[in-house]
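The chain below stands alone and is given in structure tokens; this is the form predicted on its own.
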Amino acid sequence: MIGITSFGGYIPRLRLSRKSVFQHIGWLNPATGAVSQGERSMCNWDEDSITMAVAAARDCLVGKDKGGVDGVYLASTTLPFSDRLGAGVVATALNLRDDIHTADITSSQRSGISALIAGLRAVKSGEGKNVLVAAAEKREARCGTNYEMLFGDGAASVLLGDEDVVAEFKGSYSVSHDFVDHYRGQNEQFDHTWEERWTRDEGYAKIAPQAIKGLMAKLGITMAEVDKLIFPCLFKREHAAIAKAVGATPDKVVDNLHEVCGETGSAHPLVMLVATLEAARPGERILVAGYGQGSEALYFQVTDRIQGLARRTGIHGSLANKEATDNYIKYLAFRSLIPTDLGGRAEVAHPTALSILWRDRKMILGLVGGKCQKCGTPQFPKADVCVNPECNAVYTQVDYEFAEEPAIVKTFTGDMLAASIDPPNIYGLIQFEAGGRFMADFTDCRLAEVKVGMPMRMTFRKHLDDKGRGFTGYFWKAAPRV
């Protein structure tokens, strides 16, 4: 038996309010008050493609051996880097083992899904004992038009292997068309479209009937034996339309979530799926489609392992933990939609060395410090010196992963001076619960919010976005704990 072993989710706290979108510029263009309603996920300033992965995947694993996991496939068309691997940046964070297949999966709103068959295919075949398949989604649009209100920013993640298995894969089916009703070319920051009714009628209702279709005969199923139908489409209409023309009843249909964070791309097929297996029972039959220049369909059953798995936070859990604004003008400052000042001290770049990046890689992407063999003191940065007084051991020091680690507030600032594009920035001194102590920058919180002995959490964010050289440095931050 193979399938999914494990899963996770992850949405950014911040929410807009598609209400504000509409009331800032729906002067220009009225018809977008037609998909006004509800609120569209957003990224914090400090979060991409990369970081949501990361997220999602740390979730995935909670409670599963990460030394097993022997490949790392990322799905996304929005990374951030055009010639540097995503998915060996997300392994890097995650702390994972160096002899595993890395690969990023791209240029498809099907890429997530692809990148589900692809994990299956080399679990199947023996190539793979334990894939982590992450697809995350950070989509630009013009201002002003319908794709700015339907997109949400997201990430979901999934384990897939033969022993423990949760969800038992039962079969795939793929339909490829270069049907094009979009597309960005290289260096483009926005998607040219094509009028909406051809997306719909020659693409959405055409293509993805075919694979979810084709599935079912290839399977020798009908849709009874079909509880929950997982498709992304970005018309609401055109989503409920599709299911009928399948023979899927409304209570099978999964919610598209269009009005709890929007359309999420190429994570999205994955975003509803493991939405739907947080809320599982043995048992059940789901059919989970993909679409974009063709469409890709696969059959699950969930298994009774579905019961024990760990706790985690996951998709519902992520909408649950959210922050709501109305402010229309931070999004577009957030994403670099206009131009900001951010004062003298943002005209001076530091971007980390490649050689450092290469040496430390363990200490900046993965937070690992050092703990000693002799006393038991944990410290970051690792050191040839131990850190407690009362031992002061010297080359004793193993790593020791501080990522997974509460932590509490021990002091903290907010500095005005700081460049920031959300000022103050907000920083200070945190102590690990298990020891050892680190001057983190703070993100997703307000200063009226920080209180010293507050628990936190650590979490990949970008420290550095260096527009001039096309580079985004990577680091942790610290968050409030959830």
Given for the second form:
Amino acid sequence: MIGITSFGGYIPRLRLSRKSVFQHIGWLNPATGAVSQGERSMCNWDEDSITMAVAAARDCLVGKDKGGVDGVYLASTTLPFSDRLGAGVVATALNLRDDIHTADITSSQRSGISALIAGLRAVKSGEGKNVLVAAAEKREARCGTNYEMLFGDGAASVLLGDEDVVAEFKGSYSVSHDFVDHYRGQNEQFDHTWEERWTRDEGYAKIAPQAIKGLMAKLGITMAEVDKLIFPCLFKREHAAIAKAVGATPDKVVDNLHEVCGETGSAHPLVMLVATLEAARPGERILVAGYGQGSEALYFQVTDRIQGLARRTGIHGSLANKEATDNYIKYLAFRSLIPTDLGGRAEVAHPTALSILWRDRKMILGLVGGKCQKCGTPQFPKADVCVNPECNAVYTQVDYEFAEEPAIVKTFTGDMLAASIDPPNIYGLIQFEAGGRFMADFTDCRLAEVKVGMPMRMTFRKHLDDKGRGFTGYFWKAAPRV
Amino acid sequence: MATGIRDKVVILGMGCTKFGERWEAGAEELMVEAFEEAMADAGIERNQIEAAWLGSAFVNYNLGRSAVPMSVSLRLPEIPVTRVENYCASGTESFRGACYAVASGAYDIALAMGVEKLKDTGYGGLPALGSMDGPKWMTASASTAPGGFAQLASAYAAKFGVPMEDLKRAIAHVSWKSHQNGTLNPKAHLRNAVSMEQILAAPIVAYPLGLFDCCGVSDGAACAVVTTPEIARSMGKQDLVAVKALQIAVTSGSEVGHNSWDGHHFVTAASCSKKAYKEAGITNPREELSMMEVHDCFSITELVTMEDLYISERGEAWKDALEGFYDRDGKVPCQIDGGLKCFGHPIGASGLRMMYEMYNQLLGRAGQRQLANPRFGLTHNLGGRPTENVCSVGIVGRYGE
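Next block: the form predicted together with the partner chain, after the form predicted on its own:
Below is the whole assembly, all chains and molecules, this chain first.
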């Protein structure tokens, strides 16, 4: 038996009220009022597709043996680098083994589901024992469009393998069409879209059922043998119509999370799948489809093992951990959709020394420090000479991972002078309960809630945007433990 | 057996520019200004200087690297000139270099200069650091000096259970006192008195520090000429100000990396001051020190430093401050010249500026702010951040006392 052995999800904590978007810019396109219900998820200023993928993958790996992971597929159409492997950053951040297969699967809204199929094929072939799939999306839309309302930011991750399977893979079916309802040219920030009526009637309505029906025919099943039907669709009415066309009653159709999150692009089928698995009971049969330049569908059956999975945050937990905002201008500023002035302090150049990034990759991307084998002191960074003043032993340290270690705030401030798009910049000394500390930026918190002794956990975030050289630097920050 | 520096070196002359926003002057001009005053005070010619040290912290917009800009600006005649940099202790490091040169017997007369030109960046606060300032940038938080030192307050309040409102009042008094003193100093950058209400109502720069908890950013230079007591006497000098102690302590990295420190004080200062008292022969600093110029880059820095100098008990400095113990008319006056807060903080010059005030007080030249019969004066610099820093402590007094 092969299939999903674990799963995790991540939705950014910030949720932008769609009503506030409409209040600010609905005058430009009053028709957007029709989709202005609820809220959409929105990345903090220090998040992107890679950081969200890391968050979802960490959630997925809770209680699992990281050392067993021998493949990583990262799916997204919004990776920060055109030529630097995103899956490589994710694997380093997770401090996975070096001798593994890593690849990015991109260029289509279907890439998340394609990565899932690629991962399952790798496991089925026996080439991969434990393949991690992560999908994340942070899409931009022009101000005042439906898409600005409809899109959300988020990520999901699944671990695939042939042991301790929680959802057995039964089969998949694919159709490919160069159907271009929208496209984003190379180096373009926004999509160019065709008329919605055509997209809906000639695209979704015809192509999605082709894959779903094709899969059922291939496996010799009917909708009676599907308990949950998952497929993202931007259009609410069409979502219901497609379900009807493939014979699914409304109770089987999984909600597309429009009201609470928005559509997370290539990650969305996996986001919906993970959300479904979080509440699934053994025996439940799930059909999940992705859409974009064709459609692909997969069929799973949940096993008893699902009850033995360790507790995780998941999509539901992420959705519950929210900070609602009606500050549309902040959304624009965080995404650099309006020019902002961060002062002269922000103009200092920060070229990244790539040779240092390579040499210190475990420290910078993996938050790996050292532990002195003589006195047992965990420390960051790892050093040749032990930091413990009572020890100072030389060459005694072995790698020590801090990323999952619980920490507390030891000292803190909220700095109005530091260049920040979200002042005050909050930072302080983070102390790990099992030993070790370092000065860290805080994120996803407000100054008023920060106290000395407050429990924190580490989170992988953007550390710098070197716009002059098009480079994104990553490091770890501290966020309140939820 | 090492015997330390006590009474081996005396100050022959000193100079200090007016600190402030010196838009009309570059670092080169500031150095000449301080130098001319020191030379006149010492009563020597430039060709009598045998070796010189320069302390400056920033490179950009300032003098650049090496000692060449100083040697050229002062037209020093092909003598050994050395630039030193050790964060905010750079001025004291320069002084230490000159003193050790004389004490070793290598030279008879040496010069120590400190200078900083900070007001050419185009924005307020200290120059922002970038990745060219070191590879730590890749993991360092986007912090500033106020944010670094502000954390002392959150840690101090937590450590001693002091309500933040009380701590805010205590550090407000620290700044209030320095502004009072600054009004009496013609060379000070800020010469205005401010009220406790103004201080407490000021906008926050880095929680919990408000605008008046932070020293300004100033341009300036200060300079000292040092020699041996014997040479000074042979030149006809009567009242000699002698160096009693000069100590530097640099972090081992334990504060930022080992869980043995609670973030509420300076590990380096606690160690540095102990060594300085020993070198100077001081056993009870609270009783024996007449005056201090300490590194009040931020009000909270000065407050906790009072404990690291063993003048206030641990957890008690905030009460001493509020009771006026460190005011100009208090038991141990601190920042008589206005301190970094009001005299200003051109980084490389600050250690020598502090020495300048001690020197003038000991010679009875401090004008309106002259203290009655001061004996020992202490200077203190703290460079870096509470987590990783350099501390310097200097003690001066009359020769032979």
